[in-house]
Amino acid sequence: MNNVSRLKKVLENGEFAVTAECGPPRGADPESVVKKAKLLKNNVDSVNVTDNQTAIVRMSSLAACALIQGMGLDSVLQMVVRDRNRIALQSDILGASALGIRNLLCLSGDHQSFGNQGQAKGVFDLDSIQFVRVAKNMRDEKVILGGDPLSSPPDMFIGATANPFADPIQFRAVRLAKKIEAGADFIQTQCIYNLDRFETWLNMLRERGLTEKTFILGGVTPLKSPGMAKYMNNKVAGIDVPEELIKRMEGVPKDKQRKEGINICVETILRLKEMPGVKGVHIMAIEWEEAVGEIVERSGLLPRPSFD
């Protein structure tokens, strides 16, 4: 069982971190999680496990993280406030820490109307920024919400997300500052395709000194087809895929489109590596985990750092 956050160690040692995403199955078979984790092992520092993403019922993120930890990988537990009140959120943090899970990503979660449980009641007892603060107080002040003491605090490296592409862009830096002030140790961003817009956002963070207060990991997702690019650009809130990238994907034969998507992803990572304030990348290749090894290798990010 891992006793220290590998992600924290990599970042605090000044290394360029690499995380990837793993979606739990729509069933109870642990082998599905194990198979994906094997594809990611040795290619990334930590593995994010999504929490009923797109509001579709899946194996719990906490259980999938425990499986991944058992394989010797460092996991990042994603938790959404959509499905849990403050009692359950705090209870799950304690349970995760007891299982050796050392990284937590605090999220709002996709609205339940998007998934296969449209009649479900959204909880949203806390918002994601409040959730970050609660997790930080549990760790640092050894208290739960309301001030009651904990017999022992959870050991968690706390993360949050940022979307550089949502409007108005001026508000993005202000919102991120609130998450950092609440206690976010690291930030993972929305998928980056429009690098110029991302750099504008990053400059705003640098001007406010925010890149010195947290670790920014740029999010990337390899495109599989022009149709995927168009869908993400038109239907997924907060994603900006430039027309030139869509045309580039359309300009290659169908059997070469996935390869071109990987090429674009690698080029994006190489650009991100050169940007002051970017401390790592988060690769979201959901249901395409076999692409992660090639992306990481071609981006010059192997081998991953080793620590005694």
Contents of the next structure:
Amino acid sequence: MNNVSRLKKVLENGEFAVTAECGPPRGADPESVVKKAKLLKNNVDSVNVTDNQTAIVRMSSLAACALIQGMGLDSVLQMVVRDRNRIALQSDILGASALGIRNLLCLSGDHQSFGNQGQAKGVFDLDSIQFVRVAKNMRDEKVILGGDPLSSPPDMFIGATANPFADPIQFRAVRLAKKIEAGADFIQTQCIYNLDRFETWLNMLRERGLTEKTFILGGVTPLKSPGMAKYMNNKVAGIDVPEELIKRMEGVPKDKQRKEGINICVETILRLKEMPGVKGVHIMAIEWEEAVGEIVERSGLLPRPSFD
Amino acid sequence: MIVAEPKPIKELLEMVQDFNKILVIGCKGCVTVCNVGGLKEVGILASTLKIARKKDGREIEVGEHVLERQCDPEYIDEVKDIIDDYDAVISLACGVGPQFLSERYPSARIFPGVNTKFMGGAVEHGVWSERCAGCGQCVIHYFGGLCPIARCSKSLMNGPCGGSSHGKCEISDDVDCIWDIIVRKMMAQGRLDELVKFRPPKSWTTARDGGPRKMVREELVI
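Okay, that is the form predicted on its own; can I get the form predicted together with its partner chain now?
So here's everything in the complex, that chain up top.
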């Protein structure tokens, strides 16, 4: 297989990139992955596949990525350090590359206490930044951790995450600099609702010249209801939904709330497109992949660039 | 110190339900300091066992003994003349104590009376908190004298993760984000730039991952 990362090509061509998230099923059915991927095809440049997000057991992200690649879509393999030690992480990078997966997103992962396997042992052998460095060294230096050479290096466009809304904010730009230094080619952020704080964070990055050193994709999640807005604000660590957005969602009739959520999402993307240093958007429509096409179209991001 | 908590009395009664002569052995080390296995607690457990079994119509004899330390063969020897008088032993020491007893007295039935929790200390009266994971290669000086291995839920060397919110860890508002504390301390000391440095993967060979651990100090070996 001789794939190249479509996401990398789009970003390096200076196009505003679009990625979207696809959560694998809580079962073994390939059809549900195929169905979600069909909804995203031609609407996005690459599909992120989450890795047992919120520590709930799902189909492996590597397997789901392979299914998606098989449909001719570019995928971003998300891998968390919660469930695998350095042996398994490196092995899966090699396997992913062999299957034609060309993008890797390195994350810590939600703590195991969140999901449906609360009694699990957390691995956390490496942290996410160390994992980025390991992946980069495998690709660029053709070695695994410890220095043993690879017979053939993996071909991966390496990404990491950033949460502009986590604390302490003074350290967020410093930590992102570490991720970039470790080898993050691109960054996908946590969901943005508080654009003012996002801009504060972005300014901190610009001051350090970081927006020129990596491709930053702003994360968005369309709200389905005021309840979801409140839940995300109160219960999900590091997500900040301003009161005015909660009020706005509350202010529309129930049957129009999803529409309003999409409106907010589109407005956010239009703002992001204007911000220097933001090179794309990452749409995390949680169990609502149907919304992605409309969001992308109304944000003026169709058609997606073609390289054929 | 090693911090432990008492096992529920119900669990202990089930453990020793088939025995009628029980020796409760305490320890004057860490478990005395954290009020779980000293002279006082040995007495309380002995009385509780006797009352419970009496209520059950199955009276038992309970002996009480407290050793200087249960992690030292010299003191473990102290019960050699009495241990055979009992059907079972409940050790109120950390996990080391009942094992030293098991090894020294191969025919005795030894039960753990406490759950060993962690290495830490009392942060206020009645509240203990973990400080050390015993990883075998101390690195706290890189982190303002605070340990992210033991105190970060994800043992991040390059934290904090995106789950740090208002100084709290994503797993619970009851858990402080140690990385938040590290960052603030380093800022206060004007040393934030030290945290910019990439900390490479840790070798866990000196931790449990290297297999059961043993330490030999030649200069002390007789």
